[in-house]
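In structure tokens, one chain follows: the form predicted in complex with another copy of the chain.
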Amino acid sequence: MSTVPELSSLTPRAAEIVSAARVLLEEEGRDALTVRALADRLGIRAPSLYKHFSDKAAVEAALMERGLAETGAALHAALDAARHATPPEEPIGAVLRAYRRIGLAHPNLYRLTTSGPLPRQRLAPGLEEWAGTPFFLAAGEPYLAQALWSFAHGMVILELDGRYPEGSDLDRTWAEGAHAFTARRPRGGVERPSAEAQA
């Protein structure tokens, strides 16, 4: 039930102008998101943008920070539920699921957040960590925790960029590597995060 990190703070217009970007960019793919596009959307020129954003990474940065701030609420959620559910489920497999969910519910989104170097200036600290810690929280080591990330990571993008080949059954892929996972988690996990095991 961790609460998201606060993020950065927006203007009421430089909020709608980052919400008009969200839609633009699912919609119609990352090449689709250009300074001129997104001002006709909004109905303004393009440069009058510029009094909102410093220039066009900014507003994707912005978009980033929603990015990591969904999948870290998401994945946090599964855990919870996971972890609630009577019996308890399996935090591993809870973790995976949804975080193919949420890559493939927003592929666009997915992809600009996650491909290429984070510009960790420009995000709400400690965002990017806390959107991660699910993983730590549901592998119980931070060794498994990366190595299940990468996984989770690699299935999702090469999913999405049509890398497997035709009829792949992924869900049986994923369930294959789930299984390898949760059969090397350190016996019964890890409790609430304690305050230096999020450090």
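Form predicted alone, following the form predicted in complex with another copy of the chain:
Partners and other molecules have been left off, which leaves just the chain.
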């Protein structure tokens, strides 16, 4: 499996703050993740947090890094497992199943990481690209990869929000999406992304 890029360096105390922020986020959601609430959880005064992070957005960026790293690790592992299965599994289905699992397992971290503009300047270099590479490797073409991620993200959000009608067979819906994208996958090998597709 491809190695995750090194995350932004944190002091032990900053790492402790991020861990506490993640618990708060996972338990109560993004709106509950305030400087005051985080300080209360840590048993310190709110101004003390600013010795370690410039603002709340910096804490959120650290959480996003962990969300991207964990998602990327799950997707790269799914691709590796699909390649080594006997017989080999279709990579698109493997990536979609892994993406769904991690999104549903950590809904509030998922929402934080994927909602709104991504603060790329605050993230570890190369992390976003590394985390998304399994979609490209599975799809074999950059625009198809973007469409594949868009499908996966939309499905996860709709499932988290409970927007599908009661009784919907969502396993089948995900499988139908995998079949549709697999049918569009180039058969002559992976097409390298153009500068336009990467922008």
